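In the form predicted on its own, a lone chain appears below as structure tokens.
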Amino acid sequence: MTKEKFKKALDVIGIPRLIVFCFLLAIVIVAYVNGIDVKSYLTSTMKYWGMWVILVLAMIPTIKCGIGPNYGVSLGIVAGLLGPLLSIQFNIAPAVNAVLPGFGPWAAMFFAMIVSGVLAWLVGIVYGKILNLVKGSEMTVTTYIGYSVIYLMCIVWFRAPFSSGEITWPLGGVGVRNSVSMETSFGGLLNDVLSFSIFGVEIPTGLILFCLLICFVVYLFFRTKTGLAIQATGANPTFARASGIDVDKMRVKGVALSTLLGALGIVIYTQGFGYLQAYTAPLQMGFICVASVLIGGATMNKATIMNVIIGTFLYQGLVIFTPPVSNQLLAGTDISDTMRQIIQNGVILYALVKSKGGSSNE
């Protein structure tokens, strides 16, 4: 390989994407050889990629519309945990089950997708015209309100008023509980559809293959006038204008649609969990978003569907493998959340370095 051609791929890849892979890579061969059962890691690997990948594509649309990573994702995630909340509230599954034996929990998960899904449009609408009203401070304005709104939820939590003994505090009777299961809902649904196992490492099909086709539906929105005009409105906001079209509007859109997806994200996410988590649970869930997007090779003003899945993957096997490596390692102390709090933050902090803050193109 010529040396231009040794660049040109090195562009391509990109130098941090590279270096995170590799570190991956040494620590899966380190565990390999300390004799670490890689195999359920990489298990785990597969299955949180799958829980995490559409909270990571939420990122797309607003960087496509000339946002930046969306830090208020927490917004969509909040909404989107009110679905599944309701689903076990009205006992969808249970009620379907006695009528179509076996589909109880598709409903109640289809249920709290669009539950979700139609409230996180309607808050994201809301969102996206404060950020209209804040342009070049985005990322500010975003971080803010993402954290506000979840100690806000806090305290509705506390006193929401659901009656379900599977939802509400023991001896209370009101609120929310810190975490939820989601046994007699739709826990583990997609985890289960189609598994198999290969080489020992077990693959969550359904939960892969939903994933990803949710990937390409959002391709291919953003190939329709809509999306392209969003894309237009990113990439050079004065052309878009003089185009006729409505950069404004195409702003609230792609926040909107990112919210929707942040919702979205966090059903399949609890579904995958096996329990809904409230409070303050998805507190740090926005960085975690915005650093896999980064490191999967997006940029405050570019990201595909490519960086999303590939960022993710190398997000969720760093956090994963590094706590049982660093306890092999260091035998005779624990320090497995140490090491996961570092690796984390440390990745979190690469996508705060890249992060410039707000819109660069008006």
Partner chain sequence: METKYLLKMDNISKEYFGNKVLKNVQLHVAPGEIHALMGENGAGKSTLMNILFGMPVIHNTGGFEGTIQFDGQTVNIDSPQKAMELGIGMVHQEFMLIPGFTVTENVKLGREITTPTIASGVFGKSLEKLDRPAMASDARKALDTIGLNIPETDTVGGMPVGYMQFIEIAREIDKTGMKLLIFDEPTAVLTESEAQKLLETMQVLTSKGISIIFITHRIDEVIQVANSMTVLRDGTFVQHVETKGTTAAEIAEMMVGRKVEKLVDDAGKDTRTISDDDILLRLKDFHVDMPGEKVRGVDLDIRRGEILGIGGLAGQGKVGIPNGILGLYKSTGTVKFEGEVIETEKLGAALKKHIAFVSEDRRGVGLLLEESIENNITFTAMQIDGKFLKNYGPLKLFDSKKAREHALDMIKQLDIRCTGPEQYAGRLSGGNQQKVCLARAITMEPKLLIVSEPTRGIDIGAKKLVLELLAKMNREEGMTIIMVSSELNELRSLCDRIAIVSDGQLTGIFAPDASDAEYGMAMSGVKGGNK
Contents of the next structure:
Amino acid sequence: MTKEKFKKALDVIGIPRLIVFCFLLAIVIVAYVNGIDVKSYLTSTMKYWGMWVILVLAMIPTIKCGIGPNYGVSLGIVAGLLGPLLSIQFNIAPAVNAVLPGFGPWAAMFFAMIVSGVLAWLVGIVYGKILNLVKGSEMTVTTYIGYSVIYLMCIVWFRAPFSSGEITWPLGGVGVRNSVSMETSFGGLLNDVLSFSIFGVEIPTGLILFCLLICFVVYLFFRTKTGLAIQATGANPTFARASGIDVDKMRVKGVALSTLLGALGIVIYTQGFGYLQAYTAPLQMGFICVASVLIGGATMNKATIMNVIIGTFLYQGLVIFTPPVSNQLLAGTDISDTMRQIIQNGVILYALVKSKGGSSNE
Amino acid sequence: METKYLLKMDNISKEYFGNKVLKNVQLHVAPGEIHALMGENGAGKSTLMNILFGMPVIHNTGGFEGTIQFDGQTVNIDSPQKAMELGIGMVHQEFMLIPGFTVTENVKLGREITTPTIASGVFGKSLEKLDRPAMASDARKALDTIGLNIPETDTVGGMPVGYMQFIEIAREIDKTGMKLLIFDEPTAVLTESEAQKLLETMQVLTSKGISIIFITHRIDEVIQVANSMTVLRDGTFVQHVETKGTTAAEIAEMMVGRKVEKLVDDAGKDTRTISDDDILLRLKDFHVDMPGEKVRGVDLDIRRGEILGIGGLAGQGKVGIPNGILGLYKSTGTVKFEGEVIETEKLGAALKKHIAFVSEDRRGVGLLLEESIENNITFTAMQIDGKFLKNYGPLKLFDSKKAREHALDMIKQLDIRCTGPEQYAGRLSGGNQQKVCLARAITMEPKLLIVSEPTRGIDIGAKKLVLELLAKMNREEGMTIIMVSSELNELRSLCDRIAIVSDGQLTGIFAPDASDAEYGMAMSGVKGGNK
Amino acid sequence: MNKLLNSLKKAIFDNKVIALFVVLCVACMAIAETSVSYIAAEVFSRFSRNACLVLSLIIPCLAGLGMNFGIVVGAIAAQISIFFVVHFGFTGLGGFMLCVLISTPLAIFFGWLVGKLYNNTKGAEMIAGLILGFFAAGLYRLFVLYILGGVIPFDDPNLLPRGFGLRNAYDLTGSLKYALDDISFLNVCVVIGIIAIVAAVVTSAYAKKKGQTVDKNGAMKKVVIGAAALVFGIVGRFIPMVNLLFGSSRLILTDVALFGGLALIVYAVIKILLSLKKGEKKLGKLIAMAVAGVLLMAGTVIPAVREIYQAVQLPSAAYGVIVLFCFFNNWIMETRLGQNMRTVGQNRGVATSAGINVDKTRIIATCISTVLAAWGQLIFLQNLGTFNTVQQQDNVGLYSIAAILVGGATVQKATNRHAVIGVILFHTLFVVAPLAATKIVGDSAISEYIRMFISYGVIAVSLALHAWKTVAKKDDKKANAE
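Having seen the form predicted on its own, I'd like the form predicted in complex with its partner chain now, please.
Expanding to the full complex; the earlier chain stays at the top.
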């Protein structure tokens, strides 16, 4: 009986989550014992949590509307890169600063968010319509659409008609350079708001509050009529139809919202990171987001905002704490990327097996 | 003297999750005869055949009780392979054919003729090479036996349905030692001439010594070809009769008739006034394209304040009617509600007119299994009428407090047995799930309530409660109700009039006290009485 | 005339993917203005490297598993075998065969695991295979970078300069490079001859023993062809002229075109004469064959074509193996196992009711694919001669799948023809597209993006179209169901 109970409990928690959690705990302990500066790594974990959480949040709408985790969030990410680039191109921060000192970065950030958001919403609607055509194979199709769009955009970035010296290739005069500094626009803006230090751990208050605010807005959205209709669509499309809901429309809305969040997420990410990276940087982001939300306790068809918050923390903790520890144990190596690869994909595989795949030819 | 039987199944009982679907049933089939197995849907025909064929669905759910004797031997059939080895074959209702393969490949599917290769010497038989000429000649022989003149090299995909049925049969008779063939509603998908040809083929087969179990609900076909028949009803054995010396009316009565049990106490006062002039819903030339439940032109008037029953066998289209009205499947014809046309192509148009629907597919369509009772009850009313929403500044958000109050009220009113309004609907018993569905419908304050198979899969106590609830709503609150059900008894104990649907069309509208034979004939497609 | 136009239209429509890529290739060539002989040489050598990997995709596709992204695992098996073989100092053909021996059981084991996974993710095999590829690559990295030498003692300063963790790139020159490619054509003939004769004799004897009818005609054919190849292979080396032309391991395309064309003409003419004698009328194919032969031969005297011919060298053994792979794919589909695979691929429900063990069949299909992929990767690496120990496997699935899809395969149907055409087109585009892009943009950095975009784009479009068709069909079926 107890064995069964144990098994049931294990099923609820999920083996991968347990492994990840224990692994993280062990690493933190090893780090502490070995005299590694845990506090500074905790500081970066906080910071990276804030940078990633909106991107991971983008998984929620698609899971809730029945499409599953959005591997193609890279579409939103790529669209979202345009906002920050344009805000630099148009010199928004310096221009506004000249009129209203101190407000420049804010203006730049909100400009970037609005541009990225609107573009992503439009992209999301088109993308959602495509996904309605490929019901049952969304995961495979989204993955490859995401990949190909990233490479297509690589070609575009390479020769995009930007003219700001901060963006273009140092020699070329056009295009987007590998990493564009956000220094003059809104780099680190949110991180520094109200930040304080407690027991030597720096808390990026502004960033965290902003992220929680977005989470709360998404939470509220899912309590509106449309939000509830989207959830019913995901839980049982025929039920939704029987309640007079246009299922395809709801799916498009879910995808558009996810894409929008992906775009907002990359704006936040960029401000935290301090640099904007176009090209192949978004390639793995989709997978990282999927893995994060799954680690947080979501499945292929059920996810909550709490899953996002916890999952992002666990995943980022893992990524940040592994390198120093592995360096300590096996001098001169960095096993973290390998571990990340194994854990990230292992978690996704586990979820796939648990959800017993998709359509069939039976 | 006892007749010698090829197949003797005795005292067969089967339970699915505590639900007894077969009770001490027997089935005796003589060699070389066509034996009809008859009964309404849910009578237990398919379960009995699944047992005979050793289907995994039986053995994964705890097996069955009783004995099977085949060819004089007591046998234990625990897999389809075992059944095939014994010489039992099945012609499935859904074609087990592969469209991309040729006729030969389909006929020899899984039983290909092969010749050895070097690899097969090392790795076993599966690497033996196909002997296509030998396979083709076998297939030809089987096709000739049943008189199907098509090239065996043709691809099956795109052939008419009738041909596919014959290819299935060819496959079965190609198996060596075939003694007993099961035909599961083979004529359901065929045109009249194809069906006639099939019946002739069946007789050809029996002349070769093969016994046939013929599952059908078409009485005329049974009288035409069957030697004897077994009738099942509600999972119990009714009778084994010879076809000679019985009539269509008698057969119909055997299928339908049952001891009348009072399902509803008629204690409540009946204060309704029903008038033929006060039509609430009018269907004209109504067609619905619902797979498996096609409706082909129905004219029907529903009077305000009555309970109208729609009965008929499964697959005949009765379920298609409500699904068509609600716009869940494509429909043509006119639907007029209170004199206004409902645009059925617009999803939710009927809901907006306050027509509520409780689906026959409770778990598939009727509920969000992984959501709370509360959400289930309030959902449709919120989406359609904007109930349970509250303004927070510019936002209209879900009003949990009001929803909770309403859910608690419904739980009390309908006596839903649960741990509370937050319990997942999927965790409830069938009867309570049905009550949640009804609660959802009532929450919409409907002018017309359509319930489809309201008592399917729920126990007898809950059945009674659900039916009484419907009666109460009708008698006391004057709610007009359309009740679609396969359980004639249930309809007869509750409805004012009962319409019978067969092959997508109305075959009659009867008073609840019309005779069993009348109902039986109407259900097997004979147009008749009209009240 | 109208009929001809219509059939032409239909032909183009049926092969629209191929047509699209042919147009793309030609356009890129026109822009790039690179010499055709360079492109031809490059494409033929890429073909010999990649074809086997692509051919390994066919069997699981027919078994209903879709595009097997899990072939990455087979590539990993091959790479592991190479480490050990190189470590123990085996070189040349012997070393290569040892690699085959080691990698095969490994690949079967890996394939079995992958098959199990696929059975647990029915309907989502492709995404599962893709993620599995990443996952397996992670485990492999863990193995070669940390466990090998770190946990398991493995002392080889050449492979593991730091004591643990394989070096990043490894040069196979002097060990396995060209191990297969260096076999001379005459030796290939000898091997093929022996295989054909042995196969014919043993099969007949076995059939006789089992008391079944012996396919005498087929056996005779095999023996004759085998004997001819054997005699050519043995005697050829003593005839200076033949030895000069065919004694080397790499044949010049000019010679192949000349003699291949001749052989085609002779074969076609004999067949035509035989058919005429029998009074058969269907000669279109044979005539086309003869014309093709003439064209091939004519190429050798046209200077422009001859230049291209001269630039291309064909490693005979690798091409021999490609032909064997094609034969194997066809052969297995003619066995009971193959028929079961096709049935499972078409409809699992029907397969079960016909008494076929669906799960087992799917696992076998995956295992075969993984083994073929492992061998394919061995062929790839021995030709390339150097490999990136950590990342070599990463794009195996991507490029192979993109190639077969370009050849006109779909998620449900793939043939040898699709694979061969696909490899040629995909790699032509792979060579010329970056050149064209560089010409337009004036910067070569962009070429990698273009390659990746083509690969991913091809797969995305093909998968989306397939899924769309499936959805449409389902709706259609629903509407038609009674």
